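The chain that follows stands alone, in the form predicted alone, written as structure tokens.
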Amino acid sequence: MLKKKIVIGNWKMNPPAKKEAESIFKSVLKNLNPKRKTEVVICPPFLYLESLKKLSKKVSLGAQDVFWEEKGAYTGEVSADMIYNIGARYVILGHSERRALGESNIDVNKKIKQSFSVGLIPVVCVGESVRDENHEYLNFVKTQVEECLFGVSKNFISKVIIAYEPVWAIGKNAVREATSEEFREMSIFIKKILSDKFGAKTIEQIRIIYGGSVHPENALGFLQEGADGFLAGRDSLDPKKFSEIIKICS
């Protein structure tokens, strides 16, 4: 069974107001082509979820980030349960913006599985910060998908999406972009950790999505190496530039 290509927004802390929300959802469900293959997920700030959710069924909703524990006092954290219940299904965790605040792969495990527990889909962002001559990123990588998804469940596992973005090649310190290559290179990686640990056939329906600066000049090659799908940021504001990256993927 084919894999169904995704592409997932995250406006991050953007943009100020709810009005200006709307506008750029409205927009993007405009130029959205009814007969698309490609599934959209926008991610916005939490407090934008309820009324985005009113606007349209035709994108889903996710969060950027949740809290491991069930309820209690957890001054200014938001759970899985509320998350899901105001219409949210999907939830990123482990980006790379959370683990420079000090998240650890400890932190993201526990999300993980507190997100599978209400029925939230994760996106589990992995990435290396440089790229050195000894290869050692790739025991870095290693190392976060292994302790991220340690202990989650076969029956759960086909579920996450694993978006790979170096942080290298993202926002306004970046070194430069990521080839597609380079992407290529770190999806055969990550899927042979994920097979090594889950069995082949179980990571079948893994779908591995490239999130390092994506925009409609450098989709298309990222998706000729293999790319499931993308994790946008900056462009997935741009109504214009976002639904061009949602048109290639389709």
Contents of the next structure:
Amino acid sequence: MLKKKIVIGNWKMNPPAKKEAESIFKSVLKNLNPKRKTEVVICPPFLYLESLKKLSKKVSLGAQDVFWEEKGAYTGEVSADMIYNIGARYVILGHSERRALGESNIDVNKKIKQSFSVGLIPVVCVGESVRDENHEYLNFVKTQVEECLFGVSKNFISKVIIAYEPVWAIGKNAVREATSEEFREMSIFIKKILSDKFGAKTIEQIRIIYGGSVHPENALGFLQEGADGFLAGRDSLDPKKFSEIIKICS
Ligand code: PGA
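Mind sharing the form predicted in complex with ligand PGA? What's above is the form predicted alone.
Up next: the whole complex, starting with the chain shown before.
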């Protein structure tokens, strides 16, 4: 079975008002080709999920985080059930900006399991902060993949989406984007880790996408090197650029 490509927009803590969020969302909708085969997911701040959900069913919605407990006395947290019940179907987990605030692989692992238990599909971010000459970064990513997915049931694992996002390639202070060859090398490496853990057959459908300074200009290169799609930050807030990336995927 051919894997469907997926383009995910991570709006982070933007935009400042619902009206703007709706306007960006509507522009993305307007540019969508109804015959496209690519799945499109937008991950706005929690607060906008409900109103965007009402605007259209053509674009899927996701959250940018979730708490690992089912419910209860956890001030400020949002549960997987709440996100699912509002109509979102994806959740970005382990983004480097959350890891920078203290999130560990163990936290991400608990969040993945909780998300799967209610039917949310986790988009698990992995990636090194630096590339060292001794290739220690490979071990770093291996540990992230193994610890984040530890104990995840075989029934769920094929649904997981892995976003390889080298930290040095993310955001406006990025050193540079990864090259498509760097992505290819890492995606083969991640597949090998997954295949050793879960078996080659089980992981066939897992999508490995690229994130970190994705733009219309570099998207094709990653696809040619086997990317199953993208996790875009800045360009997801620019409907023109985001639509262009979707088009290139299709
Ligand atoms: P960027 O962000 O596309 O702005 O580099 C990507 C991300 O953080 O997911």
